[in-house]
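Okay, so here's just one chain, in structure tokens, the form predicted on its own.
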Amino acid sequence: MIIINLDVMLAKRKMTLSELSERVDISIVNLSVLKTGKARAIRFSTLDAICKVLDCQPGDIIEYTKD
């Protein structure tokens, strides 16, 4: 199973949900779509832009569990 750490990430940085759409220029919906662990993919890009913007690692928002 995959688990999407990226409240954790927020709250580390102290950073909001829209503050991050507006810096990765990515909608709240597919941010919170992703949040919520819902999402089906994730494009490279867009993880890029979100480590840049709260300078970590691909490994602190993705994270790999057995079921």
Second form
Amino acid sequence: MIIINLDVMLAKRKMTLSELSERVDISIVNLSVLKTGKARAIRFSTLDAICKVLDCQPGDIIEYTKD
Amino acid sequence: MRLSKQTNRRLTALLVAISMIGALALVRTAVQIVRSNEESSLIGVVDTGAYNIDSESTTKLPPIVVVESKSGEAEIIGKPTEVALYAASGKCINANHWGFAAWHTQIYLRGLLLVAMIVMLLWFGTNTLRDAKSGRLFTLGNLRILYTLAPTAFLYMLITENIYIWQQIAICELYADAALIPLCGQFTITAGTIIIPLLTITVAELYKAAIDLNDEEQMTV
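Could the form predicted in complex with its partner chain be shown next, to go alongside the form predicted on its own?
Following is the full complex, with the preceding chain placed first.
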């Protein structure tokens, strides 16, 4: 299964979700959907924007683990 | 389904108007059924005997139900040519006791189904208005109403379109042969009771698919 580590990255960068929302120009609702693992898909543009702001790799945000 | 504000407003108005018009039409039909039931009672039938539509035809006419109007005069229901033929036969046979019960049961059953459909249509309209406020249309709640409405309408049409059968049940001692149902009646039964519910369910399925697709889209960030 795919695990989202956005909260971990936010903690590492000492950034709040609303701050990230402002900087990547994505609604806080959508980011919250992503953070809580409810998202079914993620656009490359979203991933690109998040990685740019958090200065990380896509693998730092999404992770695969066996069920 | 999330739509633009203008489309949402237009579709809401359209759906609410359709459900309200449908509910009003059903109320009118229900009132007519109640009135006709109050004003008349089944008193008997005219036996067609060997009468045919014309001299060359061998088609036997279905029996006609004679009702007693409020004024007390017997009234024959049917097409003018048929009525003339029945009147010419001059034979009148009383309906049996069970015939009365069967005839009135179908009237009450139709009334009950009509009330159920009216409630569902009003519910559909209210739900649509409520959903429109949150900017969504064709929600699962409304689809469930459509799913319930389709079989109810199916049952109502099955009873209504088989009116000749009810007439025959009303006089079952005399006419138990279902072959008396005219061919056009059979066609109406097939078209009304099979095609229309199928269409309703197909439309509902399409809406459901649209919702699923939309939900998938909404969960993409």
